[in-house]
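In the block that follows, a single chain appears as C-alpha cells, in the form predicted alone.
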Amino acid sequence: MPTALPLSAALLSLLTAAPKAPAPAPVTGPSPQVAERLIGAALTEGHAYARLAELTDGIGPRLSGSEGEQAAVQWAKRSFEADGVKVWLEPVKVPRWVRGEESARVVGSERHRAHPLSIMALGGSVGTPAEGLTAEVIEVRSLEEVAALGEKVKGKIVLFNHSMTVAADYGKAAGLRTRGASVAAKSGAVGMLVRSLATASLRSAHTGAMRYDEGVAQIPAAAVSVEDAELLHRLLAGGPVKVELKLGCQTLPDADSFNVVAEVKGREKPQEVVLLGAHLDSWDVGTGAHDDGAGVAMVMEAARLIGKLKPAPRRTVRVVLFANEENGLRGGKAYAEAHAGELANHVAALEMDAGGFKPLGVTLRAGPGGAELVAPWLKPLDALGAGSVLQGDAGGADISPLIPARVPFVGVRVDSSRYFDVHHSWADTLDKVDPKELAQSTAAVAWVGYVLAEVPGVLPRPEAPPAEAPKPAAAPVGTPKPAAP
C-alpha cells in the first residue's frame, strides 16, 4: 500500500469549524464527523491507489471477452467481499475482437525511402489479406470531403487528418474514427487511416472503437500516430504516396461476461437507489489506468467507506462496474434492461470515466431545484476545490441507457485536460496516475455518493427526452467522455 496521504489543515479546519451563519436553505448538512470518516479516510488511507495497482499491474488490459476481463470480474467480486460489501454478478454477452499482428509502412519511391508507420487497428476493424494491402493514400479532413472527392477516392487508402490539440476537440474528431471507414468505403476506398485522437504523442498510436454501416463494404481501419500523420501530410504535398497496411485483427463469437454489482443497503428507504458506476473493461493496449481503472477504484472505495458508516445512509448506494463500455456498451444496456422495473426508484446515477485527476466540482442533469438541494451539502469539498455545483450536464456512456427513465445524473468533474495524452494507448499505465489526485477525486465521489443517499429530499427528475431524439445506443461507442473543463 502506498504511503498515507496527509489530511490538509484546511480540510480539518473546515470539518471542525462551527458554521459562521445559518444557511438560508432549510437543509442541514451532515456532521463533521461523517465527513471526516469519508473524506478524511479517502485522503489518508491510500486504498484507491493500492486497488488501482492491483487492477492495472496485477491484471493488466481487460478488453471485452478476454482472459484479462474475466480475471478482472473475479478480482472485483473478491475485493467487494473482502470489504464486507454485498456483491453479485449479472450476465452480459459481449463482443470478442482480437487485434492480432499489425504493421504499416510508407512504400519507398524515387522521392523518398520507405518509412515504418506507428499504427494500431481500430476496435472492430476487419483484417487485411495475409499479404497485406498496398494502395495510394488520399488525405481528407472531414467526412464531407470524402463524398466531394467522388471517384478520386476509389482504390485508395483514405487518411483522415485533423487538428485535435486539446481535450475539448475529442468530440469533433471522434466521428472520423467511428464512421470514417464506412464513409470512405461508400466512395470506393480500400482502407482507412485516422490520425490518433490525442493531445500529446511520442509517436504513439491511440486506438478506439469504430463501426461499419450495414450494407457497406467493410474495409480495414487503423489509427496512425500524430507524427506519422504529419509525415504522410508532408510527403503527399510532393506527389503520390503508397502505404502497405497489414492487420491481423478478427471478430470472434460473442463471449460471456458480467456486470459486477455491489451495494450498501439504505437504512430508511432501501428501495431508492443511488448508482455509482465505472467500466471494468479497457482496451487491449496499456493497462487502462486512467480509462477506466481510476473510476473503478474510486467507486469501489466509495462503497467500502460508505459501507463502514453506522448508521448507513437512508438510501441504498449501488456500485456497478460495467462490462464492455469500450467497444459495445453492452453492460450499460444490459443493466438498464435487467433493472427496468426499478429505474423509477433510481434517484441518481453518477459515472466516473474521465481519469484519476483532481476534482473540480459537481455537475447535474436534473430538474429545477437540483442545485439548491445539493449545494449546501458540498461544503466539506471546498478544501479540495470541488465544493461547487458547476455549469454543464452530468452524464456518461454506461448510464446513458437510463435517460429514457429520466434518472437524474450527477457528476464529479475532474481536470481531464491531459486525459487524451494517454487515452486508448500503450501509455495508459499506473505511473500516469497521481496518487494524491486520485485520493482527492475518490474523496469527492465518496462524499457525493453519501450526500445523494442521505439528503432528505431527492433530485427532481429531468424532463423526458424528445421523442425524435436518437436512442443512447446509437451514439458512437466509447466516445461520450466528459469534455475538459
Second form
There are 2 protein chains.
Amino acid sequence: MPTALPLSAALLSLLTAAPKAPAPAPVTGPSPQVAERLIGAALTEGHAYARLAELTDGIGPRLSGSEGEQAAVQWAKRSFEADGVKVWLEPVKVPRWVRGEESARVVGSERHRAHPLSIMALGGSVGTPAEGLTAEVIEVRSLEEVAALGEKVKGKIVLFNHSMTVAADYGKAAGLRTRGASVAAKSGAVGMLVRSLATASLRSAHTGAMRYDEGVAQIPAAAVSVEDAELLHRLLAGGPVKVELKLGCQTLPDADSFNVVAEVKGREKPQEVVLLGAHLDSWDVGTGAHDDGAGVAMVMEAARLIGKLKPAPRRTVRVVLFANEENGLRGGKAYAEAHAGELANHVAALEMDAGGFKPLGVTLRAGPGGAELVAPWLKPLDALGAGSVLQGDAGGADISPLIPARVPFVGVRVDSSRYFDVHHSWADTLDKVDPKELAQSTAAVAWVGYVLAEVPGVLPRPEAPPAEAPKPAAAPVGTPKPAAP
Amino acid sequence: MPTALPLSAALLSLLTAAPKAPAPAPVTGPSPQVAERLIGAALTEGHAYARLAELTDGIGPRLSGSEGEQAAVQWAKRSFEADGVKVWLEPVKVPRWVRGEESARVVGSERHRAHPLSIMALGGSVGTPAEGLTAEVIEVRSLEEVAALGEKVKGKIVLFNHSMTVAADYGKAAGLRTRGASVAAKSGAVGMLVRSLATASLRSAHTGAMRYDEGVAQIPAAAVSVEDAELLHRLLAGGPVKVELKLGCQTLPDADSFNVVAEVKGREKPQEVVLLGAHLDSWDVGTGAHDDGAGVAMVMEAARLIGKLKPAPRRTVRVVLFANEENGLRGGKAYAEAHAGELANHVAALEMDAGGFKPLGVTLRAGPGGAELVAPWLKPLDALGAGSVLQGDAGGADISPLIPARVPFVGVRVDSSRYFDVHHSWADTLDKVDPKELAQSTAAVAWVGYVLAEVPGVLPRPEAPPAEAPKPAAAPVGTPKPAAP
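I have the form predicted alone already, so could you send the form predicted in complex with a further copy of the same chain?
After this comes the whole thing, all chains and molecules, with the earlier chain placed first.
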C-alpha cells in the first residue's frame, strides 16, 4: 500500500496552484516498499534482457505478415501466461510486403569502373522489372529541390542526399525516405534512392517505410548506404552517372495478425487504464533488438513485476504489443478503433520505441498540472538519473491514434544518441543492447507505470488537436522520438 | 643542396659513440629549403588524396588477377609518367581467386528459428558443393584447443572465436584466420568459420588470406561478422547448432600481373637504393582505400615531390607498388628475386601499409647506430608529431623477402587504432580516409624518403636473421604492423 508521506508546504502550494487540476485527491506519496520491489527486481533479475534474447535470438526478424511475426505473437502470449499476467489477442489485418533479391551498381564509364552499391528496398516499394532499371542519377537535398529542378528529373533516378549525422536529425530526414518517391515521380523520375538515415555506417543500408501518394506513378525506392551516397555525390561532380537498380520486392495480400494485449486489473478503479505500449513487429533485417525488442521487453517486464504486487495498483495497467508499427501502423489504428468506447477512461498511454538505452527522465503530453502531479512520485528514479520531468512532448507512433481522444501521454526518455547507428539495419542485434541500460530503463518503465496506476489523481487531459492537424496515420511511421541533443 | 649546419658537441659525441657506425661521413643536416618544399607541398597541394580518389572511386577493388588490378597497374604507370617520374613494369605471376556467390545461415531448431549469417569466404578458400555444406558448429578460441578437442571436431564446422577488440590484437588473431582451416581439417572438421578480425562491426564480415597446409584436406573457410560469432556463441550455450554454408569461390590458373617500379635517380650514388613501397592490390570488397590505397598514394606522391628536387638527392629513391600482397606476396618475392644482385646496395626499405592515418614517428630495423644517424634529420616532422624515432621494429609484408639480404627497414608509423574497423571489408572506402591525416603521413613519407637518400651516412645493416627463423613467405600475409597501444 502506498504510504502517506508528509508533503512540504511549498510542494503543496505547487499542487494546489496547478490550473485546471483534477478534483483534489487524498495526497499521498509512493510506497518505498513498492519502489524497492519494482526497481530492485528490474535491476537485479535480468529478466527483461533474457526475454529480449528469446525474441531476437530465438525468433529473429518479425516483419508484418511473416512467419517470424506469427511466432513472436505466440511467444508473447505464452510469455505473459508464464508470468501469470492475463493476456489476449486482438485481430489486426496487416500489410505483407516481401523483399526478394535486390542489388544495385554504378554502371562503368570512361571516367570510372563499375561499383556495386549497398542498398535495401524501402518497405512498401514496388519492385523493378526483373532485368532491372538503369537510369542517370540526379542528386537533390530536399523534396523542394525536386520541384525546382522540373524537367531535369524526368527519366532519372533521384538520389535524396542529406546531412543527417546525429539522432536529432532523424525527424527531418525521415520525410525524404517516406515521401521522396512520390515527390520524385510527380516530376517524372523513374526511381528513387535515399541516403540511409544513419549515424554510423560500415557500408550498411538502413531500410524504413515509404508510401506512395494516390494518383502518382509508383516508382521503385531504396535506401543506399552513406558511403555509396557519398560515392555517387563524388562521381556526379565529374559528369553523368548511371545506376542500375534491381528490386525484387512486392506487396502480397494483407495477412492476419494480432495486437497482443495483457493487463493487471486495478484494485480500486479497474475501468481506468494506464496503457504501456511497444511494437512487436520489426523490419526483416537484423533482429529488431533496439527497434523495438527492447521496448517489448521493458513493458512485458513492467507487467510481470506490477502483476506480482499485492495489492494491485489502484488502476488497471494494460500492456499492448502493437502489430505493424513499422510499415502501416495498423496495430495502433486497430487498437484505437476496438477500444474507442473506453478511451475516455485511458488515463495515460506510454510507448517505448527509441531503443534499449539508459533512461534520462520522464516526458509528458498532458494538460497543465500534469508535471506537478507526477514529479513528486519520480524520486525513486533519481539514482538512475531518470527522476525528473523533462521538457518535450511524450508520444509514440502506435499511440498517436489516441490523440483525438485526448489521452495523456507519458514517456520514459532514453539516451537514443546511438540508436540510428543500427536502426532498421542488419546490425540491430542483441549485442547492441547493454543489459545494464536495458535493466535501468525497464526499472523506469515499471516504476512510471506503477505511478500512473497508483497516484491519487489522474493526469489532466491535453487540449484536443487542432482540426487542421494532419491525421495521426499520416505521421511518418517507424519514427521514434530521439532524445533532444 | 643540403646546407651544412653546426652540430652540437653532445650530438657529435652521440654519433661518434655509436657502435659499428659506418665509415665517418661529412656531417651535414637537412636542407631547410627542401624540408619546406617537400612538407609544404604534401600538406597543401592535396595531390595524394586526389590520387587516392582516382584509385578508389575510379578503379575500385583490385584483387590479384582481376580486371581492377590490371586497370590499377595501367593507372599507376600513367600517373608516374604524368608526374615525370621514370616508371617500368616488372612481371609477376599472381594467384587468381574469385569469390562467387556465398551465403550462410543458422538452421532453425526447436530452440530458435533460422538466422542468416553475414559471412565472406576467406581468400584462397575452396568452395562448398553447390547445395552447400551443413554441419554442427563447434566453437574454439585457439588453434591449440582444436587439437585438445580431438574426436569432437570430426564432421563439424569449427568456429574460431576470439576476443580481438583493439588493433594491437590483430597479429594474434590473424593466425586463426590464416591457419585455422588446416588445423581444423587435421582433426576432421568439414568447414571453418573465423570471427572477423575487426575493431568495429555493423554486421560486417572482414575477409583476409588463408592457406592450406600440404597433405591436409582443404575445407571451406569463411569469416563471419562479430555479431554472428556472438550469436553462434549464445545459441551454442543452449545446445547443438547447425550451420549451412555455401561458398562459390574457386582458384583459377595464375594470372599475369606486375610490380610497378618507379625511380628518381640519385645524384651521387645512383647505385644506392632507398625503396619506398606499398601494395597496389586490394581485396575484392570495398575499394582498398586504407588498405593499401593510402600507402600507394603516399609513396607515389613522395616520388613526385622528390623527383622535382633540383638537384636530386644523393641516392636513388625507388618506389615499388607491389602486386599481390593480400593473397600470395608474389610481388614481394618477385622483387627480391629480380633484384637479388642489387640488394646489397638497398640501403633502406620502407613500406606503408597500415592505413592513411596521421603519422606518429619513425621506426627502424637496422644495426646499432641507426637511430643516431637519422634522428637529427627528423626535426622538420616535429610539428606533425612525427619527428621522433620510436621503439619497435619497422617492416612490411612485401619487403619481408629482403630480410635475408639484411636490408635496413624504416617505417613511418601511423595511428592505426581504427584501421581494423574497415580493414578487408566493404567499408574500406575513400570516405574513411581523412584528407588531413593522409597529407600529414604523405609529408612524413616524402621527408623520410628524402632523408634516407640524402643523409651522408647509410643505416647500419641489421643482423642476419637466425637460420631457424620462419621464412618470410610464411608470415601471415596482409598483416600490417599496427601502432603499439
